[in-house]
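In the form predicted on its own, a lone chain appears below as C-alpha cells.
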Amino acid sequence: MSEDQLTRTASTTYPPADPSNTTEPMLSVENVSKSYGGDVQALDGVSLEANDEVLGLVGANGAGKSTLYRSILDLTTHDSGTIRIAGYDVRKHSVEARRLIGYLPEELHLYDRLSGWELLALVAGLRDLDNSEERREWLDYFGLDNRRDVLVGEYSLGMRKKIGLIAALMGRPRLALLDEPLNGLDTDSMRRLRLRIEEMSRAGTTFVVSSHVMSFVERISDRIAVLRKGRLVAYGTTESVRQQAGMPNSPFEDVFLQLALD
C-alpha cells in the first residue's frame, strides 16, 4: 500500500481529540528532580512542555527518560517540582491525569494467555470504551486481523509491540507516552505508526515519543529534548537543537551523540 494510500486511511478513522481543557499546556513538567539515593540523579530540575505537538524525549541509556516517563504517569514519586497534564497535577489528581494518557513502556509485559482480541478488550473495558469498530480497524491496519484469536504468548516480538500500540492509543488519548516504540517493529510498520503518529498529531493528540532511531525522531518531532545524566541540555526544534550544539549542518545523528554523551 503507498504512503498515500496509508494517509488516506489514517485520516478518515477518528474525530478530533476531545478539546476539553484546552486552556492549559497538555503536559507541563516544571523544575523536576529526582534520587533514588546517593550520587543517582535521575532527573535533575527537567522543564518542558508539550502541547498539540509531537515532543521527542531522546538521550542515552540512563539518561532519565523513563524516570521522566513514570513521574508523568505518577508511577515514580519525584522529589521535588510539578508536572500537571491539562491543568491536572498529577501527584494531587492521579486518576483524573491518568484517564488522559495512553502509554506505551519500552518493557512490554502483557497477559500472554489472553488472545490479542481478549487482551484489547480488557484494556478497552478498564478505560470505559465501547469500541469494537475501532479495534478492528488497528488490527487490520498493522495487520493482525488474522491473527487476533492467537494467544499473546505465541505472538513475535514485533506482534506484541503493535499489540502494546494499540491498546496505547486506542481511544484517541489525549496525551500518548511512546516509550521506544520502534523495537520490534519492521520498516513497513515503523512507517504506518508514523504516519498514524502524524495523524492523531493533527487531530490533537499530544504525542512524546523516545527512540534510538534518530531518523525517526527528527522526521516526526515538532520539538526535540535531549537528556544527558537526568538534565536537559537541549530544548527546541531540529533547527535549534542543532544551533545549541554548534552543528548547525550536521546529521541529526551527529547531533545528538554530541549533546547526549560525555
The other form holds:
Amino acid sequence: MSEDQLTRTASTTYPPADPSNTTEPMLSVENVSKSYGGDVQALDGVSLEANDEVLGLVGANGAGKSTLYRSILDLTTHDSGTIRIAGYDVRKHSVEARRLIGYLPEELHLYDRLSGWELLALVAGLRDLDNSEERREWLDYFGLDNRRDVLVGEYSLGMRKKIGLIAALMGRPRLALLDEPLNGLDTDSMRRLRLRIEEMSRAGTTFVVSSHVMSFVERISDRIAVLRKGRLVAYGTTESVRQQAGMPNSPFEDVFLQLALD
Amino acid sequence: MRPTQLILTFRCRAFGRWIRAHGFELFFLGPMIVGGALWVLSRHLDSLRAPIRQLVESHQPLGLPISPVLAFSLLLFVLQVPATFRELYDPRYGASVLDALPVPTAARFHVSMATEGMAIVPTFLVLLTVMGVLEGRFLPSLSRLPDVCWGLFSALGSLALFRIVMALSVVRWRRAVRSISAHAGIGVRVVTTLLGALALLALGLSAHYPLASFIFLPWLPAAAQIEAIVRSGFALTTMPHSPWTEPITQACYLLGLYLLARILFIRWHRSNLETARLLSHRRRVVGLPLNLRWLTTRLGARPLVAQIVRDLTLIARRFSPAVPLAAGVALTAQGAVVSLLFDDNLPLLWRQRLAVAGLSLSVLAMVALVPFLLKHQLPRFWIEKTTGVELEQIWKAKLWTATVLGSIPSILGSMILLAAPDLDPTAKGVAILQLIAATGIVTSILGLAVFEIAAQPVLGLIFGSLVALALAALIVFYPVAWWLWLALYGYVASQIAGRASRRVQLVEVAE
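Right, and the form predicted together with its partner chain of this protein, after the form predicted on its own?
Entire complex below, previous chain first.
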C-alpha cells in the first residue's frame, strides 16, 4: 500500500482527540530528579514540556529515558520536582493522569496465554473502552487481523510490538508514551507507525517517542530532548538541537553522538 | 574445568544468591511458621505417632478410597512432566542455551539431573525434619540417621530420575505418533511406569522409611496391584526380605534408572529438541464462553469485569501446573468426603463435620490459586497500573475471582451433601449452611489478602489459610457461638479490606 493510501486510510478512520482542558500543557516535567540507592543518578533536574506535538526523547543506553517514562506514569517515585499531565500532578492524581495516557514499555511483558484479541480486549476494558470496531481496524492496519486469535506466546517479536502499540494507541489517548517502538518492526510496519503517529498528532494526541533510530526520530519529531546520564543536554527543534551541539550542517546521528556520549 | 563442573559452578552460584535473597523467609519466617504450627499441633502429633508406625509396619495399604487416590496418582504422573520438560527443552529457560554451545550431550544431561536433584533438596529436608518430629525430636536419632538419609535420598533421587525418563519418553512418544516407530516411545513409557511402581513398592512400603511412603502415597494402590500380581505369579506369600535387600534394591534401581535416563537422553536429545519446539507451540486457543458486554451490564464496571475475565481465562488455560494440582486436590478431597459419608463406622455428627471440613479444604485448594495467579501477573502489572484503573477495582477483581473459584467446589460439595444417604434433612441443611459460611470465609479472607502476600505467595498462603480455616473451623465445630465468630470474621475482613488499596498501590511493577 502506498504512503498516500495509508494516509487516507488513517485520516478516514481516525477521529480527532478530545480537545478539552487545553489550558494546561499536556505534559509538563519540572526539575525532576531521581536516584537509585543514592549513587546512581537516573534523572538530574530534568525539565521539559510537550503539547500537541511529537517530542523525540533520545539518549544512550542508561541515559534515563525509561526512568523518565516510569516517573511520568508514577510507576517509580521521583525524588524531587513535579510532573503534570494536563494539569494533574501525577503524584497526587496518578489514576486521573493515567487515564489520559497510552504507554508502550520498552520491555513488553504480555500475557502469553491470551490471544492478541483477548489482550486488546483486556486493555480496552481496563481503560473503560467499548471499541471492538476500532480494535479490528488497528489489527487490520498492522496486518494482524488473521492472527488475532493466536496466543500472544506464539507471536514473533514484531507482532508482540504491534500488539503493544495498538494497546497503547487505541482509544485516542491524549498523551502517548512510546519507549523504543521500532524494536522488532519490519520496514512496512515502521512506515505505518510513522504515518499513524503523524495523523494522531495532527488530531491532537501528544507523543513522547524514544528510539535509537535517529532518522525516524528526526523525521517525526517536532522537538527533540537529548538526555545524557540523567541530564537534559539539549532540547528544542532539530535545527535548534544542531545549533546547541555547534553542528548546524551535520547529520543528526553525528549531532546525537556529540551530545549524548562522553 | 570440564563443562559439567563449569556449568554446575555457575548454577550453584546462582542458587547461593537465591538463598541469600530469601534468607529471611528461609531461615527465620519459614521455621517460625513451621515451628509454630508444630507446637500448636504437637498434642495431635503425639496421638498420631503410634497409629502411623503401626500402619506402616503392618505393610498394609492405607485405608483411603481408591478411586480419588488413583485419579490423583494419574494427575501427579501428568504433573511431573511439565517442570522437567521445561528444564530439558524449553528454549526460554536457562539450560537450553547449552544446546547452542559446544557442550557434550552427556554434560547437558548431568546439568539437568543436578537441577532435578536440587529440586528435591527442600523436600528431603522437610521430610527429614517431619520424621524427627514423629519420633519426638528435631531430627531422627543418630543411629537411624544414615538409614533414614539413604532411604529418603534414594526415594527422592529415583523420583527425579523417573521424571526425566518420563519427560524424555513423552516428547519421544508425541513425535513417534507422527512417524512409523511409535512403539519405542510407548514401550519405554510403559516400562518406566512399571519400573517406577515396582520401585515404589520396594521403597514405599518399607517399615524403615515411613515418610518415604507418604510422598509416594498416591502410587501405593497401583503398586499394591503389581505386588499382588507378582506374588500370585511366583506363588509367594511374602516378598523376600533381608537387612541388605532394601539398600541393594534401592541402589540397583537408582543406578539402572540413571543409566536408562542417560542413554535415552543422549540418544534422543537432538530429535526431541525439534519435537519439543513444535509441542511448545500451541496454536489452538480455547476461549471461555464469557461475554464481556453481558457481564458488564450485570457487574457494573468494565475494568472490573475485564480483569475477572482475564483471570478466569488464564486459569482455564492452566497458567501454571498449580491449576491441575489444585483441581486434583479439590477433587481428591471431594472424593474422600463421598467415601466418608458412606463410612458406617463414624458417628453421624462426625460424618457431617468431617464432610464439611473436607469440602472446605477443596474450596481452599481452588482459592489457593489466586495468590499464584497474582504472582504470575506481577511482571505484567504495568497493564493495570498504566491504564488508570481504580485501585479498589484491582483488588475487588481478585476477590471476585476467588469467589468464582471457591464457588465451584462449594456447589459440587452442596450436591454431595444433599445426596448423603444417612443424614436427615435438618443435618443436610446445617451442613450446607456451614459449607457456605466456610466458603465465604475462605474466599473473602484469601481474596482480600492476596495483595498482602503478592511477593511470597506460599508463605502468605500458609498464613491466610490458617486464619481462614481457623475461622471456618470455629463456625463448623462450635456453631453455638456463631455470632461471636461472625463478629471476629467481620473484624479480620474489614482490617484486610481497609489496607487492600494501599497494598495494591505498593505493588512494584517490574522493570
